[in-house]
Amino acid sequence: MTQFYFVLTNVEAESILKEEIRLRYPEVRLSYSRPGFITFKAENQIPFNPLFCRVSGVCQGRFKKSELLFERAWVYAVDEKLTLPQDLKELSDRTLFKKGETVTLIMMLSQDEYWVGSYLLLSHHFQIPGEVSSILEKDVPSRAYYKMAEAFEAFDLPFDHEEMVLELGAAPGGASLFLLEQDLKVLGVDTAQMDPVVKKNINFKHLKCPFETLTEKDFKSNVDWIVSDINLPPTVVLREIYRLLGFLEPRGLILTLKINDLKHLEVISTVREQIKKFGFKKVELKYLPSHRKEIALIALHS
């Protein structure tokens, strides 16, 4: 029997989501899309689960106004110009879904156009519809403050007091400024200069150099996380993790591995079970509302 599934993702992540879904879902067929809103159909239900989205499930079809008859569901509007009418904005309010319940999500494409969808809510989705961000825009250095704030959302990531963090590639600052408004104590290596508001922090220091040439005699006390957004290849990235691994020993990473040229999508295949070699027992890959042509990478000893 014929299975549709429906993803929500970034627009800039389309041609990388086709392409996975190419390489892991090969008896998948593109269906129906609209940009942001993709449908693709299989023969029989198979397990899917792309990571280059927001969020995916299985599809039940398109359905008129009159037809959205649910007494529970969120309803998520896929062009932001869009509004939702006040009833279904209504139902969606009132409406909470709980980790590991099935959610139905209405999906509105137009003032004439409704999709229903449904998926299972995971501990690390947002509980928002759409999957979209609950962060706050403000005044920041960079994009990258909003990736490290969803990650930290996503994964609850267990920072204490006070810890220190590596961050490479850390120019001109959003993820360090988020970093450092958790307490934690960074150390940013770029050649770049960082934004004054991270500079001017206490527990900030920078070390204005190549990632690529730190070696141990840097460190004076452990590193507990490594961060890292750097944009280059992760073949490039996931070499210096590696090697920096070889004498430091922290609890967690939290890398953002950009996807500019589809082939490393065979990097994205392996890497979690090369990063379990290095002695981490969790390791999660996702994809996250501020992202483009990027995944997170978390990975945490516990």
Ligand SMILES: C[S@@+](CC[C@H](N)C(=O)[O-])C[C@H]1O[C@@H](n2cnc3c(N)ncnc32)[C@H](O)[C@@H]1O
Second form
Amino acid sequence: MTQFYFVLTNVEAESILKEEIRLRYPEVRLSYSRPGFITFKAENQIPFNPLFCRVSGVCQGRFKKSELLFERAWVYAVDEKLTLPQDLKELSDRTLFKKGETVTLIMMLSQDEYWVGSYLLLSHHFQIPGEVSSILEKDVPSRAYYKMAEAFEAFDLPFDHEEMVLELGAAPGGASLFLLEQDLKVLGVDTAQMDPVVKKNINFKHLKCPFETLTEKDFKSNVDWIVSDINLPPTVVLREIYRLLGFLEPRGLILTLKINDLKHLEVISTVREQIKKFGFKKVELKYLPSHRKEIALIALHS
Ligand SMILES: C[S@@+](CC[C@H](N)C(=O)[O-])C[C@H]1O[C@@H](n2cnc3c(N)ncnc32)[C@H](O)[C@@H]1O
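Got the form predicted alone; any chance of the form predicted together with the ligand too?
Following is the full complex, with the preceding chain placed first.
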């Protein structure tokens, strides 16, 4: 039986998502789409979990406003300039979905265009319709602040007081600022300048060098976490991460893998197994609300 699926993604990632679908789900065809909202059609039901989206699920189709007779549903305006009708806003605000429950999601595309989808609420989902960031905007050195905050929230990262983070590609310092706010110490590696707010923090140290030149001698003690946001192809970043794991034993990795070329998608299909070889039991990939052409890889020893 024909089955439709919906995807909510960030506009910057749409080309990557379509290539991922072509590679991983060759039986699926592109159907109706609008910026940030894409539907696909399959001849039969399939397990459909693309990576390059905030959320995906089964699509029940287009509804008239008068047909939206749900007792429980989340409602999301795909275009942020739209204002939700008061009754739908109230429905969404009073609806709570627990992990493991099936979310009914009403997606508003214009004043008179509504689509309905459903998906299983998993542990790495946010409690927010449309899986957008709940982190309040503030004056930070870069967007990487939000990426790190979202990874922390989605994976409930078990940071401990004064643990040491090696951050590769740390400048100007958004992610470092978030890590310092969590009471961590940061050794930031970057050839570029750090933001003064980060630089003056006594728990931050800048190693102004290419990350490829790091050796065992650069580390007086072990590091507890390795974070990377280096804007180089994932093959290059992962090669260096594997080299560093030859002499560092972090309890976790938080890597942003940049997909600036569609050919980089090949790496994504094998990276989980490669990382597990270093003893990391849990390895997850998640497209975060503040991501553009990139994805987070989170690896934890336990
Ligand atoms: C996306 S930015 C990082 C943003 C940063 N994480 C933050 O929180 O503001 C990528 C960074 O990677 C750095 N980078 C690129 N190649 C590098 C290399 N070979 N060694 C060290 N840093 C590098 C760039 O200088 C740039 O600052």
